[in-house]
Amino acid sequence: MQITSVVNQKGGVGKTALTVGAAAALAERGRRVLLIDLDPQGHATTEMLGLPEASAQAPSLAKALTKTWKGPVEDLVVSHPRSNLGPGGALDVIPTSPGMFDLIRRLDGFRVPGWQLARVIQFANYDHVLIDCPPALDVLTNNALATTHGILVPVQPDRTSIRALRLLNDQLAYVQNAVNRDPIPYFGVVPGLYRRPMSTYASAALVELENFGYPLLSHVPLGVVMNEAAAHGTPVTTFAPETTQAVAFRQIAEVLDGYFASRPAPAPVPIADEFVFEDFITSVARTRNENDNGARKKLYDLMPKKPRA
């Protein structure tokens, strides 16, 4: 299972469109694909794919990440019904949920922040997992970077994207240090959201982006077809398969599939075995209540007592 994070802390660079387009193109190639909507704004779920958020009562990504729900990953997944699939292919989604906005504060309190997403998806059965990261270098993005095998970075050909790329590199170094993992490779940089023909300013910025030395993948220029596809809750590869954007997503999918086919099986992602005091108390209380005579059933009996003066 190859995990790709689509990441850029700069908003409005086409990150969600790239995640959905690449995921749909991989499914079209006959790959089993899981798209994780890690962005609390949920644009991949609702705007791009026309799916509902997970309800407050149902299992959700937010509950799984904070361990308030501990079921199998399959219970979080919904299938996208309006995508062209190749033989054996699938496009499944872990949608956003109402609790996502509160996650940053709650995950920051974990003893070993960074491995929660890896724990949730470690037993998923897919060829590719694509993670739509939030437009921020926060604990959610760190979770994606900790577990990923490589990143796709959408950029606009302008100077602000150059600065954003430098900041992203600083964050990659921080995460690699914090969780003691191997360097995170760039699967590619994807220029997009510019008008054709490209202006002199955009061309000069693109040259600067090339100087970073990362693989520069197919461009995804602006086009009203992207909005039209989203309005139908359908990937552009299905909605308008002959357009420049659809062709670009297929070329990007081919690159990702090339990494998937040629690289050795990745080493297992280390999962922090966190000691959660609340879980311990609950477990002990349940065992005691099953075995005693019902006379002592209050959790405070398990808590350390202060010595009397």
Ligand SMILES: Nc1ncnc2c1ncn2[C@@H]1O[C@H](COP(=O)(O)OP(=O)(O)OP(=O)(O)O)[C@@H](O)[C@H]1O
The other form holds:
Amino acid sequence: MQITSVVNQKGGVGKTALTVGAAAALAERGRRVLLIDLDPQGHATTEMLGLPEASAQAPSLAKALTKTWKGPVEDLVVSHPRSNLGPGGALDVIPTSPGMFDLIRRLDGFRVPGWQLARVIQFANYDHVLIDCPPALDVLTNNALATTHGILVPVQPDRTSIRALRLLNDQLAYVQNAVNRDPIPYFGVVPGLYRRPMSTYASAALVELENFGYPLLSHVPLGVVMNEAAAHGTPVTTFAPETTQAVAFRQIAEVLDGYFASRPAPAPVPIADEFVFEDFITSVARTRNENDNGARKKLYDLMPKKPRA
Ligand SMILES: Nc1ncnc2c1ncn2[C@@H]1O[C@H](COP(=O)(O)OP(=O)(O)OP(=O)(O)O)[C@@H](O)[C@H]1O
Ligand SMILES: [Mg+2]
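Counterpart to the form predicted alone, namely the form predicted together with the named molecule:
Below, the chain from earlier opens the complete complex, with every other chain and molecule after it.
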């Protein structure tokens, strides 16, 4: 299972659109994908995928993160009903829930804030997990960073994005240190939300972004089709498969799948020899007879016997 966090503390840069687009494109490639809506705003759940948030009574992400509910992760998951899936593929979602805003305060009180999400998804069984992070460097984003294998960072090509990337890098260093984990790699930076043709100003900003040296992935430029797809609660890869945006999400999915394919396989779980009840009984009986010094026979003789009919 490969975990990718879509992160940028700057608001409105296309995190949610990228999470949904890349997740749907992976499912279309036949991957089993879990999208986690970690943003209390819940835009991925309600605005882009047209799903309801978890009800206040049901098991929910907020309850799972705070351990007020401890059931299996499958009970948090809903399947998205309107996405094109490749053979064997799945697009499942852990929707946002009531209590996610309040949760930030409560998680901050935990002794080691950062590992709660990892605990919730540790037994999930997917090829890819994609996490839509909130526009903040808060405890929710830290939870995503603690557990992630890599990050996707959507950016608008303008000067404020350069500063945003520096701040994000400071936060990566902080989390790595706080939870004592390996450096968090960039799976890629995704330029987007600009008008075509690209202005001179935007092109200059893009050169500065390139200088960071992170892989620059396919661009996702502005297109009204993104809003139309969202209005139908459908990923753009399903709603308008031939558009620039859908093609870009497929290329980004291919990059994520490339990292997935090169990931070392998890250590095999040792499989115990098949248990055969008859063999077990025979072996117990043999051991018992071998160890018997006659005392058992004597005990047997003392037992009252029912006369045979
Ligand atoms: N390529 C695009 N073309 C047109 N509109 C887009 C595109 N990508 C995203 N949008 C729209 O722009 C707005 C911001 O995008 P999105 O919600 O993905 O950003 P975000 O970084 O997740 O925002 P937040 O920081 O609030 O979570 C949304 O209304 C979304 O529908
Ligand atoms: Mg968002």
